[in-house]
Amino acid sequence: MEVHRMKPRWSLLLIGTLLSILLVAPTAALAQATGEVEIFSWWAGDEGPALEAIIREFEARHPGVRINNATVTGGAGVNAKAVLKTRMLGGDPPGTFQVHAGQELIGTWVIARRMEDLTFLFEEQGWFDVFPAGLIDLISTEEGVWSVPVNIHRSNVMWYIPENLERWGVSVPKTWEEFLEIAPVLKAQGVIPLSLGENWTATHLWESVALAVLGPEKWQQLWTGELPFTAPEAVAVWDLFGRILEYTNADAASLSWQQATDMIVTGEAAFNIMGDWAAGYMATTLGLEPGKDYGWAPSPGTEGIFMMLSDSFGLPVGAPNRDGVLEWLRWIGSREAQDIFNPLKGSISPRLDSDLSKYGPYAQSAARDWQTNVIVGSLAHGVVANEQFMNDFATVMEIFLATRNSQAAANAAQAIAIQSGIGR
């Protein structure tokens, strides 16, 4: 069989044509995305500017796409998740929706086979090389990868105003026993030692207390079923939590997390335990200078431990405008989008190649801790337990706040752990 050699001139032309196709291909792919893309989240109001910033940039790059920013307000997504559940089960999924990496994603929507596998997107974008392996594990099963992470938040942070602490003659407590020693000093000066908000912020505080009492290994054992909630050390978490609640504001149930944060800014309270979206709120919304106008530390007893959560977006089965959603997912997974979004949100980018020079002092300290601390997952924000447990735990918390009965709360937590399949 005769082999014909290609003439050099035609060879060069062909190479040039192929290069042109390769160079133009990404642009052509971007141009194909049109129509409306619905983005469902609970980032409204004070948490909205970061999302709005990357939406503006996305629409500028994709003039044929209109984003429907469908937000449902409500602390930690409580209201949004209820609406989402109704829509997903009713066969009316949004284009994409905010979901926490971990069991909120895997144990709720993936196990119910409501999400599309995004492994192809991770391979196409090279994301297996730029996202930490531990985080990819949280959004994966043996069958695929199920969402695109946009941030890393830290849950176990204590916030305060340095000038106020100096005026009141107290220091940041390193343990909860230290907090209980200085709390009466603050109370005697008419200062609420620890501000607290609605139910979910009580769970947020509880997980920091539990981490301090149990340490990272036993905390993890709660979620594998190796340590029952009725074990003496787990009951002791509720005992200490009850003592701490004696130094919180009586109107907590009626306050949002922002209002609880406001209490330390105005000097009504000394400390607040909240995730680092509080940094985004104080810096972006209130215009305070990190390190000067407000300070931070690991919640008492958790030095060297980083309790994490990660917001992500996935592709529901049957989502409208699938091509447009995929373009949105490509965008939010990019380094450029994440380094626009996270400095405004108060979080850090999960990407290993993030440009930290674009972040403020708090985020840079969080990034250092993320790389060096022991990492554990948050309960209040969907990492370690599925939606069923989290919903039922809110009821356990309500009962404890009303009765302060540690053993009853421990028994109830163990019962819902069994019912929701913890450790199975």
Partner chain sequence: MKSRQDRLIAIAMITPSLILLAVFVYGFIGQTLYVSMSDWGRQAALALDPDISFIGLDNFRELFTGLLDVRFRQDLVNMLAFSVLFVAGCLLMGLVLATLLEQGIRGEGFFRTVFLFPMSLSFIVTGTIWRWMLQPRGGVNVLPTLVGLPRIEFAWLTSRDQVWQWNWQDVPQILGILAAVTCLVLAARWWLTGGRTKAVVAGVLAAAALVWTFTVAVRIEVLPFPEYHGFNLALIGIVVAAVWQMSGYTMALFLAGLRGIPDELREAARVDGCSWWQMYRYVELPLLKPIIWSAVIILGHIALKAFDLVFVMAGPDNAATSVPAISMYLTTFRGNQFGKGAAIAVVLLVLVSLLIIPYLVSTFRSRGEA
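Show the other one: the form predicted together with the partner chain, since we just had the form predicted on its own.
Keep in mind that what follows is only the chain, not its partners or any molecules around it.
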């Protein structure tokens, strides 16, 4: 409105100044963001240092901005998500918040029109060229791109101790049929073939099994509604899953994923399927040497497929200090920030141009797969289904664990898919 009232030469001067700022000193212009930026996450404890490292670096580059690191502890954000919901409903959104990239964000917040479209940021920063297209698809809808992914974890990894396998006389199974052949051999030696933990780790195992049975295309069709859960091949997933469960530990429900990983380290169990944070746990916490003390392979039947999950940050509508938040988002999407953050977090950078020399042996192998494999999204970690489906799927899993009835589980899964609007 003001511009219209200005004399023409004044506006020319203004445009000239703006242009010169944009062209000559882009960094100077960007550094002008000031004030406080609140970053809401559940990265405390083991994951805290990685976040703190990029916050320190950001603050050093933007002296005017103060970061308020608001973490709410609790694994996988159980508590943080509840706090976030009350804050958003109460009209008090944080500057930006951590959320699993994909439907966990889209099905909850984007559909509720609570997020800003970040397409402009992706264009401005050239991110459409550096992030793989498969990943961009998972964090986009037809209306836009909704979050900036900061890390990538792989879900379909099978972990083992090479020395133990040698002693037991088995090799790493390439398919689930192979696994079911060697499992009795292990069982006969008093070894649990596959270690398992609490409910969500069962879902984690289920998605690896489903990916092996269905393949990447049909797996995606499950989430677009093109393949119903009651289709014969989807029921077959539960059948195979049930056969695999026969070779897992009976006390799974009380074990955390770390305790399930411990079982392979201590030689109680032969294999474990877990995301690649298990690599960080074994290398950093347990002090094992990657490749020598522990080994890994894609979970049976998923060679060449990378089932991903990712933490990301978005921009809530009405966020205080929008400029400061955008500045933060630009920073965490940069190659530099991601190569500081990910080696500490034990994940890899989603960027295709990431500097692999900064990562450990496991991460390097994962990063190579990331750049060459088919990318699909994880169910257990919020990529392919919304929160309502995920919450109800935990119950479906409990029903199956108690009854081992494939058809009933498939019917229930289809019913909750309809209720939660999968593929709509």
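Just so we're on the same page, rigid core means the largest C-alpha set that superposes within 1.5 Å between forms. These numbers come from a predicted model, not from an experiment. Positions refer to the first chain, counted from 1.
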Quiz item: Taking the rigid core as reference, does the Cα of Thr86 move 2 Å or more between the two forms?
Solution: yes
Self-check item: Displaced residue check between the two forms: Pro361, CA, 2 Å or over, core reference
Solution: no
Exercise. Examine Glu246 after superposing the rigid core and state whether its CA is displaced by 2 Å or more between the two forms.
Key: no
Exercise. Let me know the CA shift of Arg335 between the two forms in Å, rounded to one decimal, core fitted.
Key: 3.6
